Amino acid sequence: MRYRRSRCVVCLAALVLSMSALGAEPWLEKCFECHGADGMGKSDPMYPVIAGIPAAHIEEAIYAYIDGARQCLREPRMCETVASLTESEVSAAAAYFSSRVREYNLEEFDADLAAKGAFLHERHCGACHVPPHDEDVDYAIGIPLHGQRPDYIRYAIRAYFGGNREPLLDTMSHELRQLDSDDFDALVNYYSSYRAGN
């Protein structure tokens, strides 16, 4: 998998501002079809929330789809859309969605399971995954999972176990192996309980 970083933060910031003022480029409009202009995902509960994910992580995810480290098993449009993007477009898309504020989807959750999930998160996931409003989110190893759609989290977990996604670190594979299906359900409830700023 390739890991790339934006080369011109000032230029990208100016590009994002111009896109907001003048309307999005056609290639970015394709992203909006599933993720929404706000990055909160549209009608299908499997469209993930990408608002507030640090730009570097969004870039890495896009290149993972381009390189095949992530496979588009359910939504082939994702791979088709990113395949034609230039490096500057990848960086601009990442900068745009990272600048969107992650709200929350008012997902239903079980409070008891969420409490168990909070404990499991701190024990197995919290060292790498912090909430999107955390002051260290840009420096975290993993993306923020709080406020992500539950169906998508379950899909992503199955993809890691099925070999259709490569974990970023061996540590992630190790931690996933410590959990069972009930633990995953508790974690999903915990992430669904997220309310912006709490």
Ligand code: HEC
Second form
Amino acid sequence: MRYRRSRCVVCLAALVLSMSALGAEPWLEKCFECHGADGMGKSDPMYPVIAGIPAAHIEEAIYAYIDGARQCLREPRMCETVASLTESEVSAAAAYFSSRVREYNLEEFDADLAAKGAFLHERHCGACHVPPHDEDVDYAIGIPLHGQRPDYIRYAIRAYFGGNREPLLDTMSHELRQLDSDDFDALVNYYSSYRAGN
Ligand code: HEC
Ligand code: HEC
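For comparison with the form predicted on its own, please write out the form predicted in complex with ligand HEC.
Below is the whole assembly, all chains and molecules, this chain first.
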């Protein structure tokens, strides 16, 4: 009985939080302009999907943009917007977008390339990057890539190579350096083939 009640309190808190994020926090509208209220990314294919990224990773990414470890070369307004947030707004934004369900990004993909990409993913990336519905996603070292928009993944990989983003882990840079551009093509096709629950 006690167990059930405490679960309910958690549900209620989550509900209140998501309702307040939808209604009473107009500053979130700025994020919606590019990422969408559902976090699936709007218009420009370079606006990343942020639905279903664990809150800790969203916060870490936002602080990386604030302190310059990640630079907004493509869209300076992203960095300007997050620079104006308070710490509690960063936490509220992370809570809001982490609880949006990432369904799928409706991108077209090539099935043969996706199959090759699945193999490369398991071998080089899967230890750290798990799908957003995976029960261990909150504990995974990397940000979920399944269902992410392909242009953004390509851009992010180029940013690590070009020194515009500091990778947190040398292991990841090491894995990226093992691959060529055909391999990255296969990987983005694989991540686009993601359908929630598969
Ligand atoms: C003008 C469009 C725009 C606005 C406004 C904007 N973003 Fe972004 N966001 C982007 C782009 C583009 C990137 C990729 C930036 C880069 O790495 O160069 C990004 C990246 C991110 C990332 C990292 C995603 C990942 O997969 O690593 C997070 C988290 C994020 N934005 C959250 C927010 C939040 C929260 C807000 C509102 C406070 C916001 N953004 C406002 C366009 C925008
Ligand atoms: C040792 C763990 C690890 C491995 C292996 C790894 N990554 Fe990562 N990756 C991370 C971490 C941690 C981040 C987020 C922090 C950062 O920006 O460095 C990340 C971020 C990324 C991002 C940016 C995601 C975003 O939403 O902005 C891309 C793209 C990426 N990795 C691709 C890959 C690919 C492709 C592979 C396999 C070839 C790979 N990673 C292997 C740990 C790893």
